[in-house]
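Coming up is one lone chain in structure tokens, specifically the form predicted alone.
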Amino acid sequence: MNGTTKRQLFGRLGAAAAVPLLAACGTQPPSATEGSGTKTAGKQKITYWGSFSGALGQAEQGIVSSFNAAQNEVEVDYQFQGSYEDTAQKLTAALQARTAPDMSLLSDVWWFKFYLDKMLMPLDDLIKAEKVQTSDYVDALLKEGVRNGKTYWLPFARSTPLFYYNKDAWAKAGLPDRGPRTWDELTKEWYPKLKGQTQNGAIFAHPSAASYIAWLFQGVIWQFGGEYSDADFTIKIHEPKGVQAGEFYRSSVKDGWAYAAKDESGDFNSGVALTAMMSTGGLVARQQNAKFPVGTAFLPEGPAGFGCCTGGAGMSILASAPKERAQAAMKWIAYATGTAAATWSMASGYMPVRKSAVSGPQFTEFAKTNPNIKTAVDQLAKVRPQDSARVFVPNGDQIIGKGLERITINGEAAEPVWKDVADSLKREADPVVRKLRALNA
């Protein structure tokens, strides 16, 4: 998105430009006697904890301000809590201290923990009272927040990995303006034409565990016919196809076309790396900050074909929220994931979570002049939910991510690394399986 378009966008968001950027000031959790539950000028005041900073935080604050100005029933108090991990940890502490907010943004790897601990409210009656048409949500995204026929987590900032590439570098190498259809096309046909444009010869940047390499590798292991686990938490990462995928990542560094980056996004924006897999959620900022035209494409296919997962965050209401505040919270969620869905997507790069937003005139017109954002929407038809081992096993993302660091940074063989990872995942999965059995009993 260019600067003029962004200014026009925030103009449409109402008072966004005039509202202080809460995402940059680290608002503290409310005490038991302030924040939630009060009424301001006849409005029901509710507290919402968020996790976005910088441009994303500003965009979300703009939507909050627009909602507060558009109606006279509810006032949302938006409170930034830090990263997804920070938010989840603070929420755990707040629940213990009985100072929890009414609702919170929760990432794909965190909401399930609170569901298991019975801390999230079933949303179906609230959805019905608010007359939200759940059939309008993108099916694959809505289903991820449903357990035992009840909805606990509604999609908001949802994403997929994209293949990003430097269009100037592609043109200089004489390559077509598109992403590679397969990893072989990138590594065997295109890499020799591109490697002369980087200092170390590597063109592709692997992220660290802290930057969610396990999320990005989820699609890759599928592309090789493997998986982290099945839906019933049977761990499979160490099986032959998983080992083959791990060896692919090890060879990527050994063969010189990829490297383990400390900051893959910064390296891509500056031109140090010519390509990387990164979230669609950073698309708008990436286009603004890169020193070259940015291209996006579907993820390359592997020996077993295409593989790509969903990701990102959704909204939940805490089970501790009183009835009147819970219904007020649903009004905000309905607005943020419905009326404002297209606006949020255009401002952030995250995918519209409503079918009507995808096909609506606002997003359709925007996509004509911003084709990169359409890549994620088109790819969504081919994605699938992540394996249980990463999203539902405590610390699963980091257990797998640290294993990938051993492979890409230390150069360790995938088979023994994956055996260690599998053992850790099995230990962490056992209490989850027991809790699920108790909940389903």
Contents of the next structure:
Amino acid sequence: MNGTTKRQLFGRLGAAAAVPLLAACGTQPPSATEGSGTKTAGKQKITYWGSFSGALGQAEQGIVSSFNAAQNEVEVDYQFQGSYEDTAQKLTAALQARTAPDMSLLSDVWWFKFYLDKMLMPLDDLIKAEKVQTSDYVDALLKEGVRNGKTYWLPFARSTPLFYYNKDAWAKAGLPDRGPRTWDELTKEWYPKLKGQTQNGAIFAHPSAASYIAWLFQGVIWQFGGEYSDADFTIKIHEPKGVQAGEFYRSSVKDGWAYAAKDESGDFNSGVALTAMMSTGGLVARQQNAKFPVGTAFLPEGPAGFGCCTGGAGMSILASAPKERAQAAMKWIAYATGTAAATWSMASGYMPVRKSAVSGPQFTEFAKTNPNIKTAVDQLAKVRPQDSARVFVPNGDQIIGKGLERITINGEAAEPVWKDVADSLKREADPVVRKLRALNA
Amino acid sequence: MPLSLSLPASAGTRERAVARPPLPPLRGALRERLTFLAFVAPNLSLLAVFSYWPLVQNVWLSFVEWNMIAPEQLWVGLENWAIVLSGADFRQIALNTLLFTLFSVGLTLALGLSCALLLNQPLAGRNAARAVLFTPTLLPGSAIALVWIYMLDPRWGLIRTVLSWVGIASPRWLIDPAWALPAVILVYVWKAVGYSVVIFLAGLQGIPRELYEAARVDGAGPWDRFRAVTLPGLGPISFFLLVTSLLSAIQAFDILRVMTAGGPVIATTTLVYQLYNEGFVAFNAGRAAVYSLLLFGVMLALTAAQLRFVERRVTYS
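Swap state to the form predicted in complex with its partner chain from the form predicted alone:
And the full complex, kicking off with our chain again.
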């Protein structure tokens, strides 16, 4: 071995092994993703994490492209991350690794988690600097992202559940071309006329917990006079009205008019299920994919009247984003939720989040030829924000969703199931209440 | 001829050793230890950083409340352990893990051995059959799961059609809690069996022909030859497959994630899947750590039990 002794060899090997280890153990400043955020060709580059795929993803990409082409100050680097849940998982990991993007799309059940641990930036100063008219946002939707007088989450892809029905099946059964006014009308008057048109007699598809059954049931529990919880995190799902709503879902399967579906959207589009409650988002794609004319209606009323909630996703800027990039991100948010609001709604089916978009000529004209999209806008006047137990309690959506699976799939009685669910929700709500107290102090 | 060339090699070595002053015994021992350390240090440091340190950290996490982004971790003592072990779902999850592991490993090994015995015969097209059997092992679990979701669809799936030929109605495989676990076991076995076939085949071909001939001369029939020659001859291979199959099955995730997401309700939730649920759905690092340590304990106990009770019965020559 010419020129290299054993000692030198081992020394070099040791150093080579130590360098990556030391690099891995080293700390980095808590900044947004390195490599992004640079100024390229005079444009401030920002990283935006999104959650839409398929037709919705293409529509969102289209808005990003039009924004990038329309101005010379900001370049949005759009990065698809998977579902809302995938995006939240990756954002959590990125925050730990200090490689978070500048901004992200966050769903109704996820933004609060990041707010609570101070990972989101208050947007008010940025909004002011960008001269965004907050009064133009639909008030109910804007308010949901405001905590302690500061805005953390601006509405973008906001939705409500709708009652979807197969118009061909309705016509064949001699039913009027509208949704049922009440659940009783559907189950007692219309179901006998419809059941002959399906393989097993069930006409209504329930989704799984992973497909947000707890979101769809939110309106139903209100329709029965119950609630998941009050605003102060007092859990109420197991109270008599909640049990009554749970029993209604249990009987829906027991009585044969509904079934638990693996893919309720696919079942509806292919004609296996004649009706289902599903989101406004994806309405446009559903109309294209379904083998029959699609009808939409307000949710049916229950014994306590009407009940329907908002849902969907909004945009937030991470607290770690440097100021100049945060301002650039706000320019993109202003465009996506403002200039492009009507375009996005028409391409996706999500509700327009701006009043000017709702009443603007572009959307008004579109709604004339696409009456289904107007159902969601009209229903918006009657909807309310979801109960804290689903959207603010960590994993609340899945805790309630799994309870609903026990009721609809296992056929378990609602009362003991809701007691278990209430215990879990109470336990999970404790840290949130503690953190909120600290934030408010 | 130079002198050095006429010397035997050992003499040269001795000459060089003599030229060097002998080290004092203590220094010699130290040098030996340092050399040993230099050889093991790179691997050991990687193991320490990526395996042992996370394990230690995991133990710590099991005693704290932390959502993976909060700056502080709150010490809660044994609360996470109490919640997990006294939870209503824990028994079901443990039972699911046990059933999934037992059936998937048992069926994989039994089918693997049967197919290997068949393919070890001089049959026409056996090479093609070996390739077909092994292919699923090479495919990603998530892709296989997606295809099987369609095959198992109770309304238009391929399995429904096959069952209808013999007048059997298709179960609602992935919706009915009674059928979901058998369905994921079926898919897991379909993916894993090819690997065990290949390993068993290698084992079968390593058994000396003379042993079979000697058994035949002694009047042993096919069953006796299988029992007295094949099975003992496959001992080491079977032990290897048992260990690796058990460890793989207990860690199965991809097929469960794509096909059922642990559902319906919790019918296919195993320890690994619940670990994922707690860690990356509920973001409850403390409870995820408890599941992780439980899994670690189970795997450690299984490996120790195998070494203690099974390996003893294996003959290596």
